[in-house]
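Presented below, as structure tokens, is a lone chain in the form predicted alone.
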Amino acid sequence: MPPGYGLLISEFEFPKVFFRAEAIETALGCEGLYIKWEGSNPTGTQKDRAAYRHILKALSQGYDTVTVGTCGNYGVSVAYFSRLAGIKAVIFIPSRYSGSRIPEMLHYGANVVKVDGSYEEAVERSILAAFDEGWYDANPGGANEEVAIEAFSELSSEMYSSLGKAPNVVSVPLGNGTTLSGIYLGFLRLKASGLIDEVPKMIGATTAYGNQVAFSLRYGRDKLIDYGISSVRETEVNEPLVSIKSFDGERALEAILSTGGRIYEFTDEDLISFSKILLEMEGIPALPASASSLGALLRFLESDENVSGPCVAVVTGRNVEWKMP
């Protein structure tokens, strides 16, 4: 058994931080607004949930190396849990990205491979390397893509447990669509089990400068349509939300359309303003891209007077220090 395996199985638990955003409610005149805060996870984002489940599966199948393509956050998560489990991590990342989280990946012992190309090309390189080298593939769209969907489905149960019922609306930052799709799946299962009557309206929050799911819905499609790279404007602020090829975008579209939800697109200036609201009013150091979920929820409430609480924004941040047990 690799070092750390017992610790992963028996001792690790994700913090369950869920609270009512009373200061924002008072300031903006809304009610029933809640935050599902994922910034208390080990590396500060919800990506830790997927990485944790992938590493467990890799260990159970006897792998000694795991690989992933990333724009930053997910790579840090995979590096962290690989280190915790005592296995190797090989992280592919586009060389043109800001690389602000590369030092953390290296700190956790990952081998970082820079790719001259897009995020999607980094993922493709990682998938090919997994096949050629016999590594565990933790990529979206890869051989084990269902693992991340299952991991994020746990967020639904946590929201249900915190509220004692299902929220009416759930807003989620939208990149590949994986987190939103997983949460939707979790609520579908709660409904099938008889614990809830209705699945919440699913709201996607993303950048105005390049997301395939938003682009497809903007043109009234229920299937993904091609989004040209020439239309993308990628920045350090919107990197987590940009997606030329949304690996779980079809599922996300289904979740949004079947629940009567929407997608809201924001400029970088919008994203920064939402993060300031969360910091100043609730003391939450949210990433601007992640704070999009609050902005989308507020826009939705403004546009539909018939919607009432509870409404939940899933928010992440990375106000964490590098750490390793």
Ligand SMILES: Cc1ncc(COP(=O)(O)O)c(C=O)c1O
Second form
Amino acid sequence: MPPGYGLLISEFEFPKVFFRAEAIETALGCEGLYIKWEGSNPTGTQKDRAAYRHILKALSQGYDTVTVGTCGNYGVSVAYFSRLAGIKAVIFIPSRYSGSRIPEMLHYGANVVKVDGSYEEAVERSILAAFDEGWYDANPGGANEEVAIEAFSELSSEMYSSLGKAPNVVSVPLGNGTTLSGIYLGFLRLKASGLIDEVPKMIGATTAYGNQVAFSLRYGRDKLIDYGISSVRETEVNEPLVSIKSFDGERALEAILSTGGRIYEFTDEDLISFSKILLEMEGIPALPASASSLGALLRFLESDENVSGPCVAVVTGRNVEWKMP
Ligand SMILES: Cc1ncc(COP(=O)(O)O)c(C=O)c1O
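Go ahead and give the structure of the form predicted in complex with this ligand, now that the form predicted alone is out.
After this comes the whole thing, all chains and molecules, with the earlier chain placed first.
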């Protein structure tokens, strides 16, 4: 390991950005609307939380290489923190990936392996490579999957500290369901420790064109059902939310159903319009897929007049062109 790198990662702290969306409240006539902004993280998304915790674990267990299958954002996060820790990253990515994040992975020194297949196949390839090569497995559904759930549970404590109480509703962009499941776990723990009385209603926000959790709920199921690839339409806009197999989908389903939450499915046009609201009214460059959480929250508030604030939408960045640092 290059000298000093381990120190760099151990000193790292996440920026904690939480604010009241007053301009949106005024324009749309709602109250108590907050944004948990993950766009200030080093690579711009909440996936940095999971990557950071994985890399710390990999370092503590003496690994020199970490691997992951990704559709983009998570791969950049793993590449970034691997670089900070001075270990190698091998990132498996579907060859038809249309997003713009591969140059960033390469910039952070990752080895990018193109996979002829879906996101799920890229994850599978990475899990097998971890096993065969003795690499640290940072995949959803892999040997260390709990690490990501734990990492996202920290968001709940941060929301609680910012508000001084639990929000009534938390809305989260949903692909695999890992982020939402981690936040739910965090609130369950806050309740178990007596700090809050109720776990917030958990709202999932996703694409209308290919998500297993949404598909299962559409058919009134409380367990995941198989989702045929033919029903999926993946685009550059909805790609973080598309999931033929939602690796943490069972837990996300439980979180949504047991808290009286809902899932909302959006078209790409919807996602872009929510990100415009955030940019024009609050000045934040939200990734359209992650602006789904704002859209879902607004729909939920409209649908039930008994629901009141504080309500939180978890939103990430990346609605800007990346420039070589
Ligand atoms: C920016 C962003 N938001 C939301 C998601 C979906 O999160 P999860 O897979 O934890 O449900 C992803 C997935 O990569 C993402 O990159």
